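A lone chain, given as structure tokens: the form predicted alone.
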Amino acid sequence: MILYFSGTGNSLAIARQIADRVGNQVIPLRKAIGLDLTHEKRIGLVFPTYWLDAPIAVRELVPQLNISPEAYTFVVITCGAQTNNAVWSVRRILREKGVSVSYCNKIRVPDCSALAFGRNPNNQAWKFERYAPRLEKIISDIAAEKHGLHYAGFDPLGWLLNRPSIAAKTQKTTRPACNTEKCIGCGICAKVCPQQNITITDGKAILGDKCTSCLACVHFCPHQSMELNGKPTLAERQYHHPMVEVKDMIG
């Protein structure tokens, strides 16, 4: 079983590629909560790095998983560049549940958060070709159930930036807001939000307090009504993995 958390489809696409080779089922991490997965002999977690750590949603959901300590458990991080504390955090959570991670690694993909800093994630499409051999090696390792803890170390800066008092100030740059003048209430943002954090009220999108900065709503909105830092979202800078469509993100 491969469990994924994905905002713009990078982690979903990687999870699917791994599953196609190792013969595992792929489901969203949230849907695994409450399931008895203790009979699964292989458990994979595929998710991105946000703000130098695992997404808040991942850190909240992983403790609720019901998996066997005997399972071959692996973690694959999708990231723009560095994993920072993403592996370390989830390994620590699983260790508290008596589960040891046997293998972890990373694969670089276009950085969907680049939009928040005035850059175009689509300009990073070169990563798919450059890191294809690396992904092939990761998949081969997992298929053979090899052991290896890559990028699993502790990062002090990642820990510091995710202290609640600091995160509340620094992470505002990746907290979307709805431009109600552009929003037509189509509901796509609510459907793709992995946190179920968006509702449509009186024909407009309303964001709750469970945002994990995945930016799915920003990148998938067909009317560019979800914005960051009050700046217009340009259609040419919206990104999603080329193998993933809106229907794939609706779980």
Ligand SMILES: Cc1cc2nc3c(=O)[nH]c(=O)nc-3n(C[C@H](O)[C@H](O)[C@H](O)COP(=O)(O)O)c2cc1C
Given for the second form:
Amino acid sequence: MILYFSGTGNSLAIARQIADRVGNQVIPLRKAIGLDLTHEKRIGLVFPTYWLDAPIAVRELVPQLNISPEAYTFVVITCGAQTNNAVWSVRRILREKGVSVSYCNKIRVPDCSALAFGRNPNNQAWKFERYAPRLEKIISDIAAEKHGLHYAGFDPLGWLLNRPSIAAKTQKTTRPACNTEKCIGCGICAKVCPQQNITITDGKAILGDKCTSCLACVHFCPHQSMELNGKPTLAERQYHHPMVEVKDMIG
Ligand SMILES: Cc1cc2nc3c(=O)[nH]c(=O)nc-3n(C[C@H](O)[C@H](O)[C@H](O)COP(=O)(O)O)c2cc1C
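Following the display of the form predicted alone, present the structure of the form predicted together with this ligand.
Starting with the chain above, the whole complex follows.
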């Protein structure tokens, strides 16, 4: 079983590519909560790096998983550049449950948070050229149930950046807000939100308090009505993994 968390489809696409080759089922991490997965012999976790760590949603959901310490457990992290503490955090959480990670690795992909800083994630398509052979190697490692902990060390910078007082300020830059003048209430944002944090009320998208800054709503909105830092979202800067469409995001 491969469990994923994904906002712009990078982690979902990679979870699926691994699953196609090693013959596992793929489900959203959220849907795995409450399931008895103790009979699964192989458990995979695929998710992005956010702010030099694992997404808060992932850190909240992983402790609730019901998985066996005997399973071959692998973690594959997507990132724009580096994973910093993403593997370290999740390994620590799993260790508290008595589960050791057997294998972990990372894949660099176009960075969907570039939009928050006025850059275009679509200018990073070159990362796909390196990604393909790297993914191939990771898949063959997982298929052979190899052991190996890559990018799993502790990073003090990641720890510092995630102290609540600092995080409260920095992470505001990746919290979307709905521009109600542009929003037509089509509901695509609500469908793609992995946190089920968006409702449509009186024809407009309303965000709740469970946002984990995945930016799915910002990148998938066909009217560019989800904005960051009060700046207009430009269609040419909206990004999602080329193998993932809105329907795939409805996990
Ligand atoms: C809020 C946010 C913070 C991010 N922080 C980092 C980071 O610290 N380091 C990094 O390399 N990439 C970072 N990224 C880029 C993502 O890790 C990358 O785009 C990832 O593949 C997104 O996965 P997804 O498409 O499955 O949601 C960040 C993205 C977001 C949305």
